[in-house]
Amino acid sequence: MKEFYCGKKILITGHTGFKGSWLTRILVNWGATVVGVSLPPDTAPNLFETLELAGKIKKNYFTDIRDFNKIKNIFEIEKPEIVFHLAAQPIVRDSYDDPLATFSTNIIGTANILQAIKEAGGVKSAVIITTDKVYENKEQDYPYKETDALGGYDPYSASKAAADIVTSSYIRSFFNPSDFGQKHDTLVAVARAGNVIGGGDWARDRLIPDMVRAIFERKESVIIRNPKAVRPWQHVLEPLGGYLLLGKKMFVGHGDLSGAWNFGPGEDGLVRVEELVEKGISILQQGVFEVAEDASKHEANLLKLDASKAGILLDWHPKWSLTQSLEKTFSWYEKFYGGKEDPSKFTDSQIAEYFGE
């Protein structure tokens, strides 16, 4: 994938946060040209100013993904041949609290960007990102696939799932795969990933956060509020090597891989918020944690996924163990916390070391 991206005009959504700082690294390292659009970092320290990623892109667009027309000028201009959407409003909680800006920025941004693919043309492949809460949660010991109905209890679930069904609406009616070569030369998947961890994510009301938080800045108790909940959890590089592979494979014509794509971990990354503190106190040997549970807000108990489509037709697989995971994720917050090391050189290493490279 490094040999293909070399040279390739990509535009990311979301590129100053967490996964659309790790997303950029990488491909910036691979030597693509790269365009970002999003809203400024809103947290300190973040990735994307600890990476000085600003200064080694082509263009750095502050743009609120809701003005469809400076989104659709963007596009006219930078001309990209492939497009990573990952702006978003992404905190369950905080869905509650502004629920309008949540459904604004992650429905009809969405929509804004396809609209620009469509106008402004030249857009080979497209992934949009959305999450694995955008299904119908049952809340049983069942991993969804792709098929499965759509839905959402809360408002970020709930404009996830909408953004979603916008998305296919637009496959459909503008980038059918069977119109491909003929009425188009574009093809769009939505990727749907698990909870990611990774070093340089200080975003709220995350739990390795929250974690990192407490244990390094403030020498206080870890507080979890839905202690028994199981998520799939998974290091960031793991879904961004999934969405990159579709990136890839549409751009060379694959019409196949058009629609909706599950990015989750193997069965050992499915644990309960518990464990998973319990196993980042172990590898960290130090800190401790409360239970403050908090049901104010609504939030799933039990979500799976089955990524065996991705295993079966992309040939995708999680690389990282849970454990795996959890010891790149807090060995990058030591190293930068710790103040002795480059941390672009702990970012690389990581990034070369899941990609082979």
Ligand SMILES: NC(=O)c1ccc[n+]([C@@H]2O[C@H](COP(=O)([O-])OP(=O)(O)OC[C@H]3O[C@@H](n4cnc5c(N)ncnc54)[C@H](O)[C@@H]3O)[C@@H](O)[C@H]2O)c1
Given for the second form:
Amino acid sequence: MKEFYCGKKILITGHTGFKGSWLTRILVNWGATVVGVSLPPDTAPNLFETLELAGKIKKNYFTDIRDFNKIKNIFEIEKPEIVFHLAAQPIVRDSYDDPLATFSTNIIGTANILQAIKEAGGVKSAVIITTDKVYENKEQDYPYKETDALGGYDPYSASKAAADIVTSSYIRSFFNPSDFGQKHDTLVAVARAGNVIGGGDWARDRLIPDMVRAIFERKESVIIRNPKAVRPWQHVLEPLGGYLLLGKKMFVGHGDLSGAWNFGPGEDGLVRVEELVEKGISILQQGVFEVAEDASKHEANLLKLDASKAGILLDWHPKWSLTQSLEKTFSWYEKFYGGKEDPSKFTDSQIAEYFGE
Ligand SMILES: NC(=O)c1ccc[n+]([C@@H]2O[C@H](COP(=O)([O-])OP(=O)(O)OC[C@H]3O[C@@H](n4cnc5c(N)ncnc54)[C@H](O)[C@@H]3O)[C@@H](O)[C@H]2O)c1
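Starting from the form predicted alone shown above, please give the structure in the form predicted in complex with the named molecule.
Full assembly next; the chain just shown is listed first.
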């Protein structure tokens, strides 16, 4: 992948976010020419500034994806060959506080990116990032497959399911693989991943950031909600590896890869919130937690993902167990808060280890 991405012109939306910063760093390390489109980072600290990514990419646009004219202009100026669309309002609880902003960013924002790809031309492959929460959750012990019905109880899940449907409409109407090479030259895929963990996330209302802030910054108990909720946890590099594989394989014309993909962890990654916190505390050898049950905002209790399609057709398989993923995550934060090493160095060493460089 390193050889393939070297010199490619990549546009990443959401490059100032947690996953986007890791993806930007990987692609910069591999010699790609990266352009980023996002809002400025909204947490302090944040991974984007920690890794000094603004100075490492070709162009940094702080532009709202809801502004179609500006987005189209960026595509026309930058002429990307590959697009990774990650920009979103991604927090379930924030979506209850501001459903309209969530719907407009996640649905209209995604439509704007797809329309800009269509109008500007020149993009050979695009990976649109949604989530495992797009599936109509039956709260059953059942791993969702790509062909299962979409839905969404909370505004975030509904907005992402809608973004997924918008993407499917663009694929069928404008980027249909059966017309590839005749009516258009673009292949588009949707990637649905589970809850990601990893160093450098400081978002509000997420478990690992809540843990590290409580343990390293405030030296207080970790407060957890929904202790019994089961989630598919995976290291951030796992789905990013999947997105990068899709981006590469569609670029070289694999029309059969257009469509939806699940990137979930192995069986061991499926644990309750309280188990994850207990494991984290035992790895860190510090911290205690308290449960604050909060039933005021509905969140799914059980969510499983079937990633066998990616295993069979992309040869994508989770590489790190849950324990390894937690060890990588907490060792990152320990080094960050220890303040002795350059964060770019320990981030790069995890990237090199994951991709076998
Ligand atoms: N973190 C997870 O566990 C997880 C799980 C499944 C899917 N996802 C999806 O992965 C993607 C990235 O998530 P993340 O965890 O890195 O989130 P994040 O909150 O760290 O980053 C979000 C990014 O989107 C940008 N953004 C938000 N609104 C925007 C707007 N109106 N215009 C332009 N940019 C805007 C932000 O500036 C930021 O760069 C999202 O699409 C999210 O839904 C995340």
